[in-house]
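Listed next as structure tokens is one chain, alone, in the form predicted alone.
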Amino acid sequence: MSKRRPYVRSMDGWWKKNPFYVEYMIHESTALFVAAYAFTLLVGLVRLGQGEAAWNGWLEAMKSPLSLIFHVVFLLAIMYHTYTWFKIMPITLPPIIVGGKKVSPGAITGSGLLAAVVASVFMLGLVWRIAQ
């Protein structure tokens, strides 16, 4: 039977103490739903390559009632992580200075969100447009 030393039970938790870190442990979570839905795209770019039979299965198992729970809770999740990653933006940049002043945090938060937004309603359209 081991017994656990005193230093160690006092780690359990830790990140649990400060609203900081519990924002961060939840940011760096949602990097696993990132990961799954790339390791979904990537599934179906090897089914691509097999042929018109293995896409066309791939393409109804996106369609299936299952998958569109799994793509409202990825969207979910990344949508989370793309706004907490540009909320931590200004504070691991470079101070950046436009005409002699700083750029405020605000600013540079709103404009990679703003970023974010136009680049996915343009590979949306895209898609949209590809998919007619």
The other form holds:
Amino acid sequence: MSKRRPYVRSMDGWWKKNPFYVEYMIHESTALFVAAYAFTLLVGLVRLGQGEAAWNGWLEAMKSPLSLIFHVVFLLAIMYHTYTWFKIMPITLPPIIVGGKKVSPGAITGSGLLAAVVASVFMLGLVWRIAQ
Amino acid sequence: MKSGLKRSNAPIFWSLFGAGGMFSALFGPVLVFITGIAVPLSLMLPSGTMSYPKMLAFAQNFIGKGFILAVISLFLWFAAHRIFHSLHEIGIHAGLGAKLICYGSAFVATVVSAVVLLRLGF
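Instead of the form predicted alone shown above, give the structure for the form predicted in complex with its partner chain, please.
Then the entire complex follows, led off by the chain already shown.
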């Protein structure tokens, strides 16, 4: 083992120095909120499996102010995930050629966001229909 | 024939990440709104939208089962992959332990969901 202790530049907070990396860290961290929401639903599913009283307890817990605040945060974070997911899509997708021309990044992002809006309206309508 | 090259498992995890990312981008916000805001506050949707008989019927329906499993498991496989690969960014040199925690929790959640859904019957 060498006794030398060469200077190693600290990488702490490296991403704070550049707005591009700050945005990157924010959009990556939306995954934490997606996970938290999925775990909330998992608890709900387990409670559903335990019977009516357990399920009603979960529904009641979802009405608590703390839960509502959490879900507003989840909503904002996951909406941001939706936005960034489609914003990055022109880079993550292989080039799409339509009519001999490469589809523009704006068109890809735009259609993705439009699809998300359509999916949301469709889902609300479907739940409304089923619940009638 | 034995190949010297080990087949990478990356495409499997990347596919789950891609599917979960897309699924959560399309349906994540509206699901959070329905289950976490609209139903608890009785906004917009009919009363009893998530009542026990309705949710039980949904979870016993073949399509309903598939949807519930897809939401919980794909959301978690997506999050596990993204969180695992972001650990390096915050100075954690992710090893086997981090891998087990990230992908392991997605795996356990998938198994638990599948078991509960199967036990609820058809």
